[in-house]
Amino acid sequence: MIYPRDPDRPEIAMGARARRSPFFDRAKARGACMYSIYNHMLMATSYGNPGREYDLLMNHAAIWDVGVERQVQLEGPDAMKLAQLMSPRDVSKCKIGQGFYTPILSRDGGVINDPILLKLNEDKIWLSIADSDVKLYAMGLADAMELDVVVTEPDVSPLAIQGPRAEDVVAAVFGEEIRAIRYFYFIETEIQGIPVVLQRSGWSKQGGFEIYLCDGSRGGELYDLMWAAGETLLGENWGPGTPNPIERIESGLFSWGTDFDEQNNPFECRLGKWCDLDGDHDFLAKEALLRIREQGPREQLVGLHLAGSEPLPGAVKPMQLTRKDGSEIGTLRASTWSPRLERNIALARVLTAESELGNTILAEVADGSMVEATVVNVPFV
């Protein structure tokens, strides 16, 4: 049998190695038709309709299959040594019921991940992971050091509802106390039985809460509760999304293995905000940082305001960076039309010298062309 094929649009064979998340069924069935590899999963990307799906995020809410946002479980009396051997950050001064954003690091100061950390309790901490095997990268510290902890990947999924009235769709079903829960913090709960916990968080600046689910075997009836109580409340204004492009690059969200990788010190992607050097936790990555800030980043991420009226395609690899004289000054990772700006915008990664504001230089776009693009700060928005 001959199957049709376009190549310009490659498949994706969905066999055993792409594993699905608790929610796969369900957001199939509400219309999921494109899909990316992430954690060594598959993850919806679109449900045909950017506009739509834009529009709830930005003005309603919208519900994402984030499954593939997957967890790194340290647990026993070594949990927090080994987090902060990874980390730049004082995980010392995160309480229990706490998230920290912070890079993960390896020894020359590389950005391996940049995880939520969650503290459950003194002993037991999750990572919530970006696209990378921070467990094997925390398996053979544990293993080298001889820490007493073990790491795992326990059965946990979340399932975000993001938007500006996300919060109005989970208190309808987890109460109105959870108005109260913080940026970062979270509860463990439950609902009909259906194990959890609850965070304020989500990758997007609208707004929102991440349910991660402690039992997979019930994910279609967590998807179902909260599909229903969306649509009672919203409607038409209500539906299924996916961490959204536009919104993402927008606001300044940066992503792991796009944007930088662990070839990129916290310095060079805007991190290092993220790096506290001056206190007196360690940490393997400490010496190599020192190092990096007295002598100054080689590169900046920042964002370009790229010339052109109409949408131009959105770059969907590393494309070239370069002086008027067509020398070679870095690369532009992520862009997108703004409809909040009517503008197209990128996030790139350049030389420093060539990183301030107002700053103007030639960049590829996806027909192989060069535009003038202009420096400017994040977010756009």
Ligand code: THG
Contents of the next structure:
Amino acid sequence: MIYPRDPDRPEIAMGARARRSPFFDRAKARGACMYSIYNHMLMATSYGNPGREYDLLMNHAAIWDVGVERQVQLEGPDAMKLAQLMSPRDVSKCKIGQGFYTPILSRDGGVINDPILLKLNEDKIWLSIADSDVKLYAMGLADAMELDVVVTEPDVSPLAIQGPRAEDVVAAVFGEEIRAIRYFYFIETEIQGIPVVLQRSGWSKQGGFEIYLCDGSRGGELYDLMWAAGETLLGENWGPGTPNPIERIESGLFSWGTDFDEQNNPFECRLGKWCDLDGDHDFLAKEALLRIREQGPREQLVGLHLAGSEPLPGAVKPMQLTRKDGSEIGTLRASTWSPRLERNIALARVLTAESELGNTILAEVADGSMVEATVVNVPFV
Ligand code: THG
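Having seen the form predicted alone, the form predicted in complex with the ligand:
In what comes next, the whole complex appears, and the chain from above leads the way.
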């Protein structure tokens, strides 16, 4: 056979570089048919029926293999010190058993990542990261600052249950007491001898939990357990899904690497609300952020309504945004047809001068044509 079979649909060589989650075989058996690469791992991005996946998430519950949400573990007496150097939030306010959404910043204020920080102990922190190499950044910092902390990627892999019935599915397995867990709080527990961390979290605004598997050899068992509980409770209204590209745009959940990256500062990408510049805590980017706050950011992450009552082809790469005279003002980062709003919506980065609500601009769409777009608030729904 000659490769690639279809040059427009390149195949991935399944070597050691394309790491697999402990749920990979189960997800494949349930119909995973398309993958992206995230944190050097294969991430399932489709089970072949986007409409059904959206419906399960919005109205019922779905099980997502999110083993690609890798943990960067900071362990040792200086774990909190290292976390604070990288985070603009006052991480001393994070309680043991709590999660904090936080930007991870370089000294010049660049957004290196936007993980959930989990405080397991005073001397043990996990950063549940988006798609960039936080482990290497943390190792470099720890070394240069001579901190007493060990930075590793532990054998931990999240499995998400998301949707309005997710809590019922999780309670059926872990017991009714899990209903008392508050948003972003977590417990360390086990189920049938499988060690897990159970957190009320997940990359959707439809509610649910993430079960962080702490023994990769038992991924199949955990998946089967959760699958059986969902099927018993919900029957047809249960199935596999992925972090949902439609719901996440509607809900204004951010995707590092798609919406912004380390070349952006938090004020350019709506992460300013997580930057506490007036507290006593010090962090690497503080000086830079004070300066940027003073000057004002160069560009802004905004929502757009795109013209048209039919779904437009979704953005496959950053697309051009221009003024009516054709001059460039930014890029469209991600777009989708919104079933809830019945219109095309997008997240875009535009020059600050063009970012006010109601401003109209032109957006390039995937077929190369330009459509009219209006700046609107985020979240869209
Ligand atoms: N869960 C876990 N790990 C993750 C993600 C996750 N790692 C990768 C990626 N997602 C990290 N990025 C995000 C981005 C947004 C949110 C969580 C992780 C999020 N934000 C809410 C918001 O912005 O409305 C909540 C913020 C808050 O109120 O504190 O949930 O999803 N384990």
